[in-house]
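We begin with a single chain expressed as structure tokens, specifically the form predicted on its own.
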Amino acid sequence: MSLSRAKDLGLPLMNLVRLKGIPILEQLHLEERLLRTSSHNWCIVNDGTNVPTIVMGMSGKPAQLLELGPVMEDRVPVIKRFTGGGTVIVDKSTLFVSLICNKDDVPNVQPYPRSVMAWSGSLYGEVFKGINGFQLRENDYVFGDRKFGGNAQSIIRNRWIHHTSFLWDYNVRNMGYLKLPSRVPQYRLERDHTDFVCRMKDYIERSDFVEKTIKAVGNQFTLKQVNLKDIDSYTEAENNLKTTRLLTLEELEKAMADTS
């Protein structure tokens, strides 16, 4: 769609900013201060991360969730995240979407948990169309009952992100370094992740997925692409509002201790 055109149908305007294999910890830096720093709209694709890291959401303990055992005896990186949600292992065959707006910019969604999530799911909607089985069931994205896509939020004031990491591939050996989490989706039944979780390649093509993204995005903004090292014109200076951190080794073995 040309600016013009997207100018006439009144669209807001929403930078595009795609990546290819940025360290997830790098990609959620830069989100949370686009965040808290920026007022304007971004949608940011990564096709993958160069190496694999488990992402815990912001109030998740390292012991419930996780095998600490093999995880620190494999330097596996543990990363708390600024949002909420779930605990995903992510690595080169994962694809991450992440949208941040300003709520006046969609006013059709409510700046609460339910209403982003509703929105999102009719925008994945679009990029699945024809595709059997798609659908949003509670906070996941799934092919019939098998997880694909997982969902985290933070809404702050007058604006919101909200994040998914797709399952395009995954190594099963990987999953063995999470737990099942106490609290789980109704529809997943006690499935160990293996039997949960299912692989978006066997559905579409990857390289579609990212363009039906970002066509799908397209329709409700008028999108501008902005490279990575351009980005500090649009937001404030470094900040310490970063909550994101990498947990240390240390933190890891006292986990593990306070459960022994």
Given for the second form:
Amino acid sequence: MSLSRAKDLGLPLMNLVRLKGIPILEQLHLEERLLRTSSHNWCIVNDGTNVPTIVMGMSGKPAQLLELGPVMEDRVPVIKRFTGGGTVIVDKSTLFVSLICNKDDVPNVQPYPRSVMAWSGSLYGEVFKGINGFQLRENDYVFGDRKFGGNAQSIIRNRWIHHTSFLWDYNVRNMGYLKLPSRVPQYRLERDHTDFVCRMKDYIERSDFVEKTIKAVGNQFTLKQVNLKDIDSYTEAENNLKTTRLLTLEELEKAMADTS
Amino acid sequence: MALTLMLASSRIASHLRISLSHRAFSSVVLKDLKYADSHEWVKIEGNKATVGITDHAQEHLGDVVYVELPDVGRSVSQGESFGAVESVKATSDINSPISGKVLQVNKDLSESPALVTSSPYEEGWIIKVELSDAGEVKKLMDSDKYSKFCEEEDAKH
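With the form predicted on its own done, generate the form predicted in complex with its partner chain in the same format.
All chains and molecules follow, beginning with the one already shown.
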């Protein structure tokens, strides 16, 4: 869509940031900062992260969600992020797409989780059009009954973020660091990780997915590419209230000790 | 039948000091509370206040599975976030309707966050605050204004 055509349609502006291999902690810090200190809309695409990392939701308890012994032995980093939702293990093959929106720029969406997910489900429906079995199922992105994307949100007064880690491919061994969570969707039916998830690469080409996602977002927003190094000019002073953090070895050891 | 039920519920509501809006999905609004446009309620008792989220908020959020509580002693400011609830994979800020100092947090919510869902005005209270500016209450909505506000907000979507 041309800029003039987009302007004619009165589409709100969204800044597009395309990253590759950025550490997931850095990506999450960036997202939290943009959510809380920017007034712009943002689409962040990170093509893989640098090292395998476990990422838990805000309320995640390591002892309940992780096989702590192997995690500590193999020194797998564990992050607690600022959004809700469950636990994922991400690596260089994971594709990350994050959407940060002013609620007034998406007026048909109420700033509540189910409304935001209905919107995102519809957006990704465009991306996966023609691929059988795609749906938002009990708040998961699935092909049939297999999950391929973990999504989560954070909603503040006038803005929200919906971010997703898409399982392009995964290492079965890495799934072994994660326990079966206590809160699972009904459709999971007690399946372990390898029977519950699937690889997105079996359904769509990587570059195809990225381009179709950007196109789908571009149908609702006027996209403007922004480089990472220029982001400071779009935000207020550095937000020191980061809640996303890397858990220390001491914290993991204490979590393990407390369950013994 | 529907009209009879509506009239009966209005009489009961009036007796219990509850303001009911008869919409398709009406949520409970209590008459003796004040309300913020971010869907928190506050009960003022002298220079102390109790804060929680409204029935409208908990209905729209879905089942609350976690509450991030502030530390006792920290300051809160009107309109600013002091904590969060988690529901349906989302963290949602809780904004304070008034400014002051946190005197008490509802520790029951650590073990039983679902109290926010099941009893948003009673057992699901979130913080108690010592007010620093009683005049701020004037900026909040009463129950009738809040009910109308919720109806208008829902009607837009």
